[in-house]
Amino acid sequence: MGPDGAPGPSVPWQKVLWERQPFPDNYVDQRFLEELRRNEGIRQYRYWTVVKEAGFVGQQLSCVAIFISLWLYMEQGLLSPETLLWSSLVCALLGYGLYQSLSSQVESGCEPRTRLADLQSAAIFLSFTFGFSPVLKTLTESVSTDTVYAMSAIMLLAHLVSFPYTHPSPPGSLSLNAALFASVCLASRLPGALHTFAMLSCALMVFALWPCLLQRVRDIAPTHFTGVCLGVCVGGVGGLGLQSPGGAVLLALALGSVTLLCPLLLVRLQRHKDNIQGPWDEAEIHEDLDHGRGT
């Protein structure tokens, strides 16, 4: 039966191009839809699995809120730079020890970094940051405060949008640079150079080191990953709530939307997915080119 509903000739139709047949070019028989395949290879999502994966997005949003809360405390004189530096040092040492203990459970073909190399990297960064803190403190003196706040908000938003949530270790260059740029802008509005140094050191730990540790926790101890993300989210809402209750409410609504509502919408919309494949699709080459090149 052709597409126009007229019966075809008695000659059997063949799906070939090199042989002339008494059929119109757009003719197909009743076997055309026998090879129809629907939603082939579609991944079926489970709600709580998606919620668990969305926890990484929620905790990163909470990390930004925690960083802003620490800046507000320092800007208002409620947190001294010495306290922030010592707290950051203790957290960095504890996180490094946990990272090393988790790394010892992973077998890797490449040679791991030595502790001496890690110490050298940390010393170089801290030395340069401490030396350039007076310069960074006066970097945005000629820029209005409103412009600095607007640039910081845009850069933190760019950090959240460009963050590689699937594999955040190490963080993406665009995401990390945007977060550090926002940190420099905010730190330049603090009272002294030591405040700037403490704020930038904290920014490195929050935006560069913490995602690497959390990725390792997700890979090695997935049962603890959800609890860690939940704790970070609670800390972000609580810390921001002491400074701005309205901001804490907005953050809680954003976290609920990202971690609970969006996964629900994704799972619900899966039932409406209708992807069809059939003989009309283009041919796909499944040849292993790397294997052929190696031989």
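Residue numbers count along the first chain shown, from 1. Rigid core: the largest C-alpha set superposing within 1.5 Å between the two forms. Every value quoted in this text rests on a predicted model; they were computed, and no experiment measured them. Compared with the form predicted together with its partner chain:
- In the core-superposed comparison between the two forms, the C-alpha atom of K15 has shifted by at least 2 angstroms.
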Given for the second form:
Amino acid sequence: MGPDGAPGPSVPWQKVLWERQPFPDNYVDQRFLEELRRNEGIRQYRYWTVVKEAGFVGQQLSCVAIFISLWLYMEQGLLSPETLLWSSLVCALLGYGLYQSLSSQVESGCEPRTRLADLQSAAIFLSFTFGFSPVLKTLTESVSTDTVYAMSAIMLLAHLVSFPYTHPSPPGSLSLNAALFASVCLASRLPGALHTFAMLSCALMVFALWPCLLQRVRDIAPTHFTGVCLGVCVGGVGGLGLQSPGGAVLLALALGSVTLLCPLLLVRLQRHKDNIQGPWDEAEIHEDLDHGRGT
Amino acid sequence: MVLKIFFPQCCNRADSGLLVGRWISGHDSAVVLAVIHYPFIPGQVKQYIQQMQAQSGVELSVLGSWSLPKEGQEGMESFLRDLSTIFPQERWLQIKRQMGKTGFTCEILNRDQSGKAAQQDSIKKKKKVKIEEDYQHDDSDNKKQQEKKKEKIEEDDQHDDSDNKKKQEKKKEEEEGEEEEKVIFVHYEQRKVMLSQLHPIENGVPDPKTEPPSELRQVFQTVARSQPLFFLDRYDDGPLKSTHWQSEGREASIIMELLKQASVPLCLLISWLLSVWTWICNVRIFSLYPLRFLSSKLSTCVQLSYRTEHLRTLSSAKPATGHTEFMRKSNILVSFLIDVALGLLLISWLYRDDHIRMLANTLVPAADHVAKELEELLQWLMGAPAGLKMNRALDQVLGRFFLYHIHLWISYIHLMSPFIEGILWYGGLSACLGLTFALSLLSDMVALLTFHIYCFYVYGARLYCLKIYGLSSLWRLFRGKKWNVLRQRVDSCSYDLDQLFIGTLLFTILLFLLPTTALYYLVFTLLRLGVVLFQGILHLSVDFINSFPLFAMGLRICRSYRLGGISHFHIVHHTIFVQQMSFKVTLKQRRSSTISFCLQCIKLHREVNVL
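Given the form predicted on its own above, what does the protein look like in the form predicted together with its partner chain?
After this comes the whole thing, all chains and molecules, with the earlier chain placed first.
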């Protein structure tokens, strides 16, 4: 019954405004909210599933850390460019073999890239990087080191923020470009052209090729995926720990919060979700209200 | 009904006689053109007027009589009144003036329907009009007028504050209180009205079907067309004597007459030379691509073609058809003469005291100096200019490139240096065609001497443009977008891995090299801007000389009534109730099409005080 206690005539109340009815304006009856639906299609997350999915974020963070620590090694001369080149070549070959073997198990829906196309892409990468490395070496000579560091940090952050974690293959344009820009900035601070070349190849592997491989691993072998993520995280923390223990602690804390704390929060806060839906159009308030009135 | 009489100022002191003029059809007004003095033989007057009418095409007639009695001529008045029987008219004006008094008296004798013109006293409406007289300017003989002027209401029309000589028309009327017909007496200055050409004669042929042109227009046309009437001056031995603006003798100049005689063969010669010149210009070699392109870029050639066009206009056999074309031609002629005179002045300075050699001797060191300054500028740019951190490698490359250019330039100048004096000597001769030619030649020489700066500018601008274009395109790639040419918008696009990689590499490189290129571009653009400014000043002065309407300016200063403009009226008496009445008059003005402006004539409605 309505708040005004209007007399109940025999005419049933209708939920329309365009007809004159023998009820007060603010009258509603029991049927008013019966079509309201709450939290429709809500997914009940389970903690460990969320943690497993968050492992991808953690491992990307670790990848950035690994790249930075590699650069630190290179800059201090602890790692020679030849070593890095050879090891990354070996890694690339191993990864390529793994990628191919995994893809052979998957049904080949869309036409797969041929070996020749892969070889062509690799040749383009290597030749361009090698050709441009002297230029890149002198590129940021006159720019102050702090500026370069700041730019790299911003770009790496942009890479992490804009990374398409659900479908990392093919990598998103902005994330990859930001990462490459940062790596060019960092690589140009290294002492020699060969260092630059090695660093850029390494960046290409870490930021462009590794997410593709990992995506495939996640699709094919989810159990191994967790292990790989864990391994990358440990590698990142360990690699950084050798250079700067403080950084490693920070990274470990970040990894812990991203992979353990944030899923916990998500699962906890899921209970407070209150999302109402119904067969009505939601009111949209346009910003150009004045403009609409004017015309 | 108001009767308007347009009376020439020069006849104010004429001897008594007959008023010759014209009644304006469609309007109740009359124009007085001249006064024929007593004594005369009426038959001769009639013959003379017919003759004049045949020559000028204006319907001239005797309007009435004019009396300004001098000593011993007291009996004149009745005689003049009787004249109306000899010259039969619808209305007979009798304008009187007393010596030593200001003001006119006007009587209108209306001819009766039955033709009894002689009986005037009782039947006719008799008008006694006292007319106040006002000399608008430079009339010093009437001191009373000066005092009265202070009391006058001065009513000007919309926009006349400058020119008060336009058409000296004043309307004033003073009337006895109870009279029903009024007379407005308008003084006009005959010479200026005739020469003003505000209402060209060729438009003045009245079309009977359309309504008659406005009153003022008819007045102007009548005065302008009755030029033959004004050829009779006091030195003529004919039987008649008359007063009008030229009665003291006609204006003429021997030089002008000689020039008029000489201009015809001169025009023929010039047009023959022009035809030869045009024939030379039309030879096929000159229309080939590089030559045509060069000639459109060299300001000397442009000026040459411009002057050729001017001379062709001047030497054309047809006379100017309208006021506009006449003004244009005379402007061209005057600017051409001024130009040549200035050029001759320049020549007389250049070839005196070996100034040419001095110039040539300073030119080469000046070019050397400029080159040296440029070299220093480049060295500065190759360092760390203004504390900016540029890419050292690119900086060095660009700097060396430009330094090599300057080196080339200096050797070219030194190769040229023996010939520079000759070039200047012959180039200076071009000033006899006019100062504009010399200036154009100077502009071209400056363009040639600063060719290296132009080259630098082009290189810098091209590099900068390329870089900006590439950066904007690669920035879209950086964000994963691309430019959709078909839809003219930015779409998102998924690039391949290698495209992304190479694009980002190039983007980084271009971005870090941008400041260096931008700085070079900026510096060379500023240099180029300086040269362009100098050339712009030269071109501006050339255009100024070419197209400044000097003749119109001179006319404006000396004979401003020849140009359409404004007119204004003074009301003489302060006790007069004023009602404004507007006439639309179209005037042909210099260069513009017809403009219409409102001549506000003042109609005096009623006058209370009788003098």
